[in-house]
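To begin, one chain is listed below as structure tokens, in the form predicted alone.
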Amino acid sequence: MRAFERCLVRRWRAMSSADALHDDPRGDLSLRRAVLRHIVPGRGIRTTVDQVFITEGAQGGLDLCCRSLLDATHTAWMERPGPLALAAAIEMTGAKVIGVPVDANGMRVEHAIRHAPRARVGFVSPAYAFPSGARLSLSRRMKLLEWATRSGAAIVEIDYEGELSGDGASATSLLGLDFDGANDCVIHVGSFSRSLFPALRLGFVIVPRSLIRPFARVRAASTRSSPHAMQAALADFIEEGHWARHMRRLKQATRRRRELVVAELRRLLPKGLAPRSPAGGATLTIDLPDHIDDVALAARLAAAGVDVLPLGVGAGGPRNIGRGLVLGIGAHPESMLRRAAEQLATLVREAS
């Protein structure tokens, strides 16, 4: 925070009249260049600065994609369970949402093609499906790209966790796969909210060259771009190496927190219940037996000061996906996580 504060103060003091009139709907050029040099190469993405848009976090990027690509005549896929805010953004365009089941290998692409082959857009989180943590298998990635290039559809690749997903090297993004046509059909959505802090409200979208002008028109007719000083400060933060150092520390801290919570819950929960997080990251899921009401349990935990999401309702999934709790572990000290695990286990035992 101190390093980011120094970058912000320096940029604010140095702001020129030209900076104060900054009006490129794609965002600040220095931050777009920083994304190009330091963020996307680790995801296997090859692009140009003209294709990078700065947005208000991942949700701002998804909203831009929905308004640029969809209308009331269209259908769009999204993972179910999946984030409620994405479903709301799609529905506000008038488009029909098709929920696609997720299993251990990610979105069931064949199911989506069979039920909605003419969808205009497929929204997918290949690296880390929320809330299950499933990673889309390579065979399904290739099938998804084949469908998009064959049908002329667009794929919006959502990278919520970014560098936090997985304990090893992250899987290459869809946009980074060496697949003929991928550069023309895949839109990549990233965010700094998870890696830095949500109140920053900055993310980015990488669009195909053919969509630069349509996206810029929509952007210019709405919020245009985030505050210049904040964007420029983040560019300096990245270029000066602070972001890379921070990410190394954050990944270590997230791994420690995840291991602590997993160990505590395995020790404290009734036999047969254990958290899962297949791709790592800062989210865990606990599957519960059908006789436990996860919505009521989440309410009891909230009254005790422990914030969780009930699996089906909280993640926008149908009630037949099973019952469970989604736990976020990324923003809390280990002592608080330990107390929360004890409280959660106590209430789960009572409900059992």
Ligand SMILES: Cc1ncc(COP(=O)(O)O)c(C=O)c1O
Given for the second form:
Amino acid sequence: MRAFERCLVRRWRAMSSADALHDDPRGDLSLRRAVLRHIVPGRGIRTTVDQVFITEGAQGGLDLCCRSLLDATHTAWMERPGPLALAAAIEMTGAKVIGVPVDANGMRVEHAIRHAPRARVGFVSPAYAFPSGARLSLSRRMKLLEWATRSGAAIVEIDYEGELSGDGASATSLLGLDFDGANDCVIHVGSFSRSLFPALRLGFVIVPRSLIRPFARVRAASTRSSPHAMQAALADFIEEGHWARHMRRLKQATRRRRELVVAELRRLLPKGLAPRSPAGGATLTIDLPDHIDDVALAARLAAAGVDVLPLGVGAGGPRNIGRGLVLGIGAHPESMLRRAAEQLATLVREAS
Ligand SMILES: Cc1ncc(COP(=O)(O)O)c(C=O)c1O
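Other form of same protein, the form predicted in complex with the named molecule, not the form predicted alone:
And the full complex, kicking off with our chain again.
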């Protein structure tokens, strides 16, 4: 926070009249350059600054993708369960959402191709499907690219966890895979919400060359761009090495917090129940037996001050996934996580 404050104050004081009038719908050039040089290379991506758009978090990027690519005649795939706000952004364009099941190898791409081969867009989180953490296998990545190239569809790669997926040992991104230009159909969506904090409201989208103009048109017709001072401060924060230092510490802290919660819940939960977090990261899932109503349990936990997401509210139509609770452990100190784990285990035992 202190390093960011210094960057912000310096940029604020030094603001020129050109900065004050700055108005590129793709965002501030200094931040687009910093993303290009320091953020996306960690995901195996080489691109040009023309192709980088700064957005209001990943959700701002997904909204931009939806507005630019979809209308009421289209269908789009997304993982089920998946982020609810993505389903809402797709539905706002009038397009139909097809929820695609997820297994240990990520989105079941063959299932999606069989059921909705003419989808306009496939939204997918290859590095870390929310909430299971499943990573898309290489053979499914190739099937996905092959389908999109053949059918003229676009793939929106949601890389919400970024370098934090798999505790930093993450496979390269889909856009970073280079099969003779097969990734020309991939739009990459990233965010600073996980690496810094969600209320910063900054993220980025990398688009293929052919989509720069349509995306810029939509951006110019909606919010135009994010506030200049925050973008410029973040650019300096990254260029001066603060972001990389912070990421090293954050990866360690996330691993420690996850290990603590997993150990506490293994000790305290009834036999047969255990949290899973196959791909590391800051999200854990506890699968529950059918007789426990996860939605009601989440409401009781909320009343006790523990905020969890019931698996039953996953996007994409009626429940056809198991019952469970999704826990976010990234934002809390260890003492608070310990208390929350105790509270959670007590209420699960009562419901069992
Ligand atoms: C798992 C998950 N959480 C939260 C968000 C919202 O992110 P942001 O704060 O970057 O808009 C997204 C958007 O894609 C997401 O996939």
